[in-house]
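Only one chain comes next, encoded as C-alpha cells, the form predicted on its own.
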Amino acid sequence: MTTGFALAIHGGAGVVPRAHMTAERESACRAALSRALRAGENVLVAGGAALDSVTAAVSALEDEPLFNAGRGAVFTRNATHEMDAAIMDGQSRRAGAVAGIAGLRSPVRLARVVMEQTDHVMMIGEGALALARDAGLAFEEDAYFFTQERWDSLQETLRMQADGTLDNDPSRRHGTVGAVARDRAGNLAAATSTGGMTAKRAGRVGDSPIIGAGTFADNATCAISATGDGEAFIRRVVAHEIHARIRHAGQSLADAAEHVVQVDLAAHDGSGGLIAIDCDGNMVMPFNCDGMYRGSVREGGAMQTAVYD
C-alpha cells in the first residue's frame, strides 16, 4: 500500500510491428508517452485531484499525432473523423461521455463537461458539440488532424478490403489513450479517448466511451482505461468485470486484470489491454497482444514507459 499519488498511462495496444519499429520511432513515441505523464504528474504533485490528472494526461495525448486519438485520430471509411472518449470520477462514480465527434481539439475535456455541467452520461453528435461550443472548447480545421501516415492506412485498408486481404494487423485495428491515477487523498480516477479502428462505418461506436467496458473508476476497487478490439471488450464488459472480481471475489487487481485480459478475452479473439489502479495505489498494465505504448509514475519515483515487453 501507498499513501502517495501514482499515475499510469497508455498510447493504446495498436503498436507498429517489432519488425517495423524503428528506434526513432520507438523513442518519439517514448518521449510523447513522458510528456503526457508530465503534464499528470504535475497535477498529484501540487496535490491536484486524480480526476484533475487524468483530465490533463488524456488531453495531453489527444494533442501527440503519434497517437489515435484527438490529432492522430484515424479515419472511417468515408474519410472523416469520429472520435470517443470518456472519463470517471471513482469518489463518486460520476462519469461523462461523448461519441461520433468531430473538429474537437480535446474529446475527453469534453466529456468531463457532459460529466460537470449536465445531468446525463453520454453524448453523440451535434448535442455534443453545441455543449463544447458553450464551454468554450478548442476546435480545430479538418487539416489539423490529418497526419500522412493515417491516411495512407486508410487508403491501405480500403484496398485491403476491396481484394479481401485485410488482415488482423492490430495496429489498424486498436487505437486509444487513457489514463488512471490515485491522488494523495486516495481517489481513483480514469479517462480514455480514441479515434476508433482505420475505415470503421460512420457512427461506429467502440468500448472507450462505455462505462464499465473502456472506463471505468470506484474508490472501493479500482480504475481502467483499456485498449483494444472494442466489440470484444463490450461484450465482456471488461473493465466492470475486474472490478466485480475485486469487489466480490476479493481478487486482487492483479489477478483479475491478468484473468481477464489473458483468459476471458483471449478466449473470445479479444486482442488489447489495459491499465489499472487500485485503491492501494498498485498499478497493473496487462496486454494480450505485441505491446502496448504504456508508462508510469508514482510519488517518488521515476517515470518509466514501454512498449513491448
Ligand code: ASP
Second form
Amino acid sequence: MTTGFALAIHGGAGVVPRAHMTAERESACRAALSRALRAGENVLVAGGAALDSVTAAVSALEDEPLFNAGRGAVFTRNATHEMDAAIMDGQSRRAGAVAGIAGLRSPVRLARVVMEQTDHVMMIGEGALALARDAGLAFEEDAYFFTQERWDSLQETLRMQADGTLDNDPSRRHGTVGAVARDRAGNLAAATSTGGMTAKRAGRVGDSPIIGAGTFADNATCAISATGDGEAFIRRVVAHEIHARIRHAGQSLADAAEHVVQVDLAAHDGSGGLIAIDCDGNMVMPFNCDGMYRGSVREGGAMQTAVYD
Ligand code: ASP
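Just the form predicted on its own so far, so send over the form predicted together with the named molecule.
Now the complete complex, all chains and molecules, led by this one.
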C-alpha cells in the first residue's frame, strides 16, 4: 500500500518469441517503454492527474513504431489501418472510445476528446474524424504509418491463411499499448490504444475500446488495460470481471486478475495479459503467453521494464 503515485504501462502481449528475440531489439523495446514511462511519470511527479498521466504515456507509446498502435499499427487484410482506443477516468467513471480510426497520430487523444467534449462514450467513422479535426488533433500521411515489419507480417499472415498454415505466433498477429495510473490524490485512470489484429477484416473492432472488456477504471476498485485475443477478452468482459470480483467478492486485485487471466481466459483461447492498479497503488501485470512488453514506476522508486517472465 502506498499513498504516492504509481504507473504501469504495456506495449502488448504480441511479443517476439524468446527464441527469435535479439538483444538489440529487446533493448530498443525496453528503451521505448522507458520513454513512455517517463512521459507518464513526469505528469505525476508534477502533481498531475492519473488521467493526464495515462494520456501522456499511451500517446508516447503510439509514437513508437515497435508497438502495435498509432505509428506501428498493424495492417488490415485490405492493407489499411484501423485503430481503436479508449480512456476511462476512475473518479467519475467518465469514458471515451473510438474505433476503426485511420490517419490520426494519437487515437487515445481522440478518445479523450470524446469523453470530455461530447455526451457520448464511443464514436466511429467520419463523425469521429470530424471531431478530431475540430479538436485540432494531428493527422499523418499513410507513409507515417508504414513499417516494413508490419507489412511483412501482413503478407506472411495472408499467405499462411491461404495455405491453411496460420499459427499462433503473437508477434505477427497482435499487440496493443496501454497505461494505468494512480495519482497522489488517489484517483485512478486507464487508457488503451491498438491497431488490432494483423489481417483483421475491415470493420472488426477488438476489446481495447470496449469499456469493461479491454479498458476500465473505477476509483473504488481498480484500473485496467488489457492486451491479447480481443474476441476472447470481449466474451469474458475481462476488465469488468476483475472489477466485479474485487467489488462483490472482496478479492484482492492480485487474486482477481490472476484468476481471470490464468483460468478464465486461458480456458477459452484467450491468449494475452493485462496491467492493473488498485486504489491502494498495488500493481499487477499477469499474462498467460510468452511475454508482455511492460513497465512500471512508483513514487520514489526506479523504473522497471520487462518482456518475458
Ligand atoms: N486486444 C487487441 C485487439 O484484439 C490486440 C492485442 O492486444 O494484441 O484488438
